[in-house]
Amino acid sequence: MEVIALGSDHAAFQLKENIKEYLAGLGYQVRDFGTTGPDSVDYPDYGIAVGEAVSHGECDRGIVLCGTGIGISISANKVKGIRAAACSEPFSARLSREHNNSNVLALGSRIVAPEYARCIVKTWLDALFLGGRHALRIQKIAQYESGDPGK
């Protein structure tokens, strides 16, 4: 069973809870890294926690949420090996998997309604990395990330 790491700030707490329930209904195991309520918190804490869990192999993929999905995706992307994509519609979510092999999806609770967020999540979960020329591009990113700027 695939394990999905889930984390959000206070602005996206309710949407995180909605997505958690949805994922469980689809048969995924969910590890919730917080937050646990609507009190103000800092989104980097949760983006980084989810990124670390995915990067270290504790979870297969992750979903992070904040007001726009942008701040928490930037935070998750600071973790080595994370390719977080902030998506506000299914087409980008699918391509983020097919072309970029994204391993973390970021959503904005102030951008997408819960039902639409579920559609985006399902599309992202079902999409597969296409490899080929896309794999070469991902390798270049990983090479740079490891400290080798390449050419």
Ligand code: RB5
Second form
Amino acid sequence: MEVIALGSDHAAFQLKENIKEYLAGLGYQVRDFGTTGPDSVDYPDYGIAVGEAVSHGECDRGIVLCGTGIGISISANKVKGIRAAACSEPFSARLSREHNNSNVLALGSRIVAPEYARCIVKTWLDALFLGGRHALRIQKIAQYESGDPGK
Ligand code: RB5
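Having seen the form predicted alone, I'd like the form predicted together with this ligand now, please.
Entire complex below, previous chain first.
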């Protein structure tokens, strides 16, 4: 079973705990990178920590959460090799896997209710990258990220 890295700021602490319990119930191994309570923290610390765990191969995929899912997804996306997708419904979550091979899912605790967040997570976990023409596009992103603008 895959190892899932989890991280959130204070705004999404409760939703992170909810998703952690859900993942454990599904049989996933979870590595929690914090935060550990409702006190105010900075979302980049957690987005980057999760991104690095995935990028270095310590975890297979990651889920990051903040108030909107935006700040923490921007942070995770600064880590090389990370393709974090902020999703507020299951259709985008599925396509972020099938077309974009997202390796981090970002959720907003002020955007999605807990039960709906679980639905988005399950859809994302179960979806597979389709490869083919999509792989070429992912490769172009990786090439640019490696310092080669490809032009
Ligand atoms: C924290 O108040 C909030 O800014 C953060 O959780 C997130 O929504 C940022 O994108």
